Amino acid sequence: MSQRVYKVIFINGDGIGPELMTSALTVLRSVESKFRSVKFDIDFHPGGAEYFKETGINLNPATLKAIKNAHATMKGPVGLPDVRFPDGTEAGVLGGVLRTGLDTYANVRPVRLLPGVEAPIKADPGDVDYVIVRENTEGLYLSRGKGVQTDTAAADTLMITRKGTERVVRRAFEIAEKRQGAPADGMKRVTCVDKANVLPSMAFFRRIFNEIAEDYPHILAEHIYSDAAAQALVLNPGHFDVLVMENFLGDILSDLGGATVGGIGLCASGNVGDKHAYFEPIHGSAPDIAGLDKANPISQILTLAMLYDHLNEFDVSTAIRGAINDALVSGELQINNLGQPKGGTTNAGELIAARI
């Protein structure tokens, strides 16, 4: 069988980035000597807080190149507190560099919580799985850098437009069509979350989610407003199958479902457009835990899997994501109260490695 071969790029990034870096390559050392018809060809570049304190930038203008050239890319999280531009905002995050440099406009975020895993909320593995897509190139962070200030006041302006309404909602029904549908009743459906009662910037995003929502007639398209969502997704979140957001409430409310299913360092992203893609875990870089072996990495595996479901390497992805399952069910990789793993990062790496 000849083998594929995937140019890939990593970016350790920041604080934790690092260890949660190491773990998934020892799973996916695990996962080429089991799968031996894929390889991945990897380079890796800096990028992050600590590459801004040294050169002055976040991210080389080569490793962009590259990535582009790439077949994904993934990285750790990135950012220190006290790296920030004169603004006030942050300089180590790359978001804003790779979101529009790459015009990856769709962020993908699944919410779903894991056998063996205790929600703090009152449900069980199957009950929450769900995916909150993120629109990535627009919204309020189009102000980033960008906004206006004086002693007295500051102004960010919330710019959305039609087409990265319609490639993003159109992404979201796209995403429903290849799932199972939402856990409580199995109807595939999209729900527009918005303030489209308050501001006409998201009337506008629902009246184009309404326009693309009828070329899928199939899918059950609903609303229902940011404020509401809040709260539905911790009192009923077994009805949710994919949701569809502006950037900033899509920010907020992936996180809000990252804590009921035991914490954001149990959450992947995607980060996709229509030729580029990469793929980090939606939590920080966390500097206060950082090398002391106690950040959790399931964050950053499910990312890896995330990554090879965009290869379309399916049995590959499958088997990581069975072996978290297996590592958490058995009880041998265990997540205490602070969402962290019980024997620590390097530990948990290697169990679910050896899962594998």
Given for the second form:
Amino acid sequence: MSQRVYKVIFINGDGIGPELMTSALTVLRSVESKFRSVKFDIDFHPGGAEYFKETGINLNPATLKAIKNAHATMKGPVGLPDVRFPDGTEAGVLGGVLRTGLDTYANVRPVRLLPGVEAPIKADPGDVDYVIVRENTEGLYLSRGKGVQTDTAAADTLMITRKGTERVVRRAFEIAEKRQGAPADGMKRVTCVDKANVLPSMAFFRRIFNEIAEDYPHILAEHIYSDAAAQALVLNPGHFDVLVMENFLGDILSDLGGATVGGIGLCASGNVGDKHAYFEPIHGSAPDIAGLDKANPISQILTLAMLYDHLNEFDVSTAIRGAINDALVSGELQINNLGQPKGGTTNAGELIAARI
Ligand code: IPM
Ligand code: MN
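One more: the block was the form predicted alone; return the form predicted together with ligand IPM.
First the chain shown before, then all remaining chains and molecules of the complex.
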């Protein structure tokens, strides 16, 4: 029997990272015993804040090289609040090296209401299903590790480039092309989220969005200001299909979107460029609950599903999402109003693995 073997890199990360990755691994083992034709050859690498404390760097250059040579990478959340650079920013987060460094310019963040989850918005599963495409290499985050500071002032620069915008907007339309449209009306739609009423850089973003949209006449293209988007994502989420936006706006609105569907502990993401890709939950390392078997592994398990999607192994990703759904629908897996699984992290992973 022929087997498709993929080289993947796993980075456990900080805080709740290791326990989430262990749950994802439990699901992976179950996947591999069912789908014999798909196999991961996994290399574990360290990285993040604990690693920075030990070594003075957050990622080894050898790890970066391994990631470049692998089919894909999955990481847990990284960063610890007390591990900081002299400028006050966190030293353990890996976006600088993995997002900018690997030019993974599209941060793809699906927001989907799952069955059986006590979400703060009133909606049925299926009514909320959109994808935030966050620009990942520039915008306000261009200032990462840079910026200007004196004793009395600090400034960060938000930069939008034509190239950076064209490619992320194109990616958003390509994602819309493959989807079934917005839940409310079935229309394929890409929404440009910006602050073009105030910031010239954002008016530039919008202009480029309009240019690229012309290449996709069969997909609706629309604009919304970012403040109005924060409201609309709560009051009218079913309208949205794919949204594309600047880096910092995407950071904020993806947490907001996650909250509406029951918490960011249920939210996965992919960082995708033309050459490289890596996958991670959208949330942080939650050191306050680390090691307590409280964290929700669904974010990490959905992250694993996104990784299989990326490898075009859709039977596997569909099975993983199906197992999560079944576990939730049956009531066997319950999520409390803090977004945490009632029987604990390990139990949740095992329940999902058993349903593959
Ligand atoms: C995210 C995270 C990161 C970000 C942090 C950890 C630097 O919040 O992936 O959304 O701000 O991009
Ligand atoms: Mn964030």
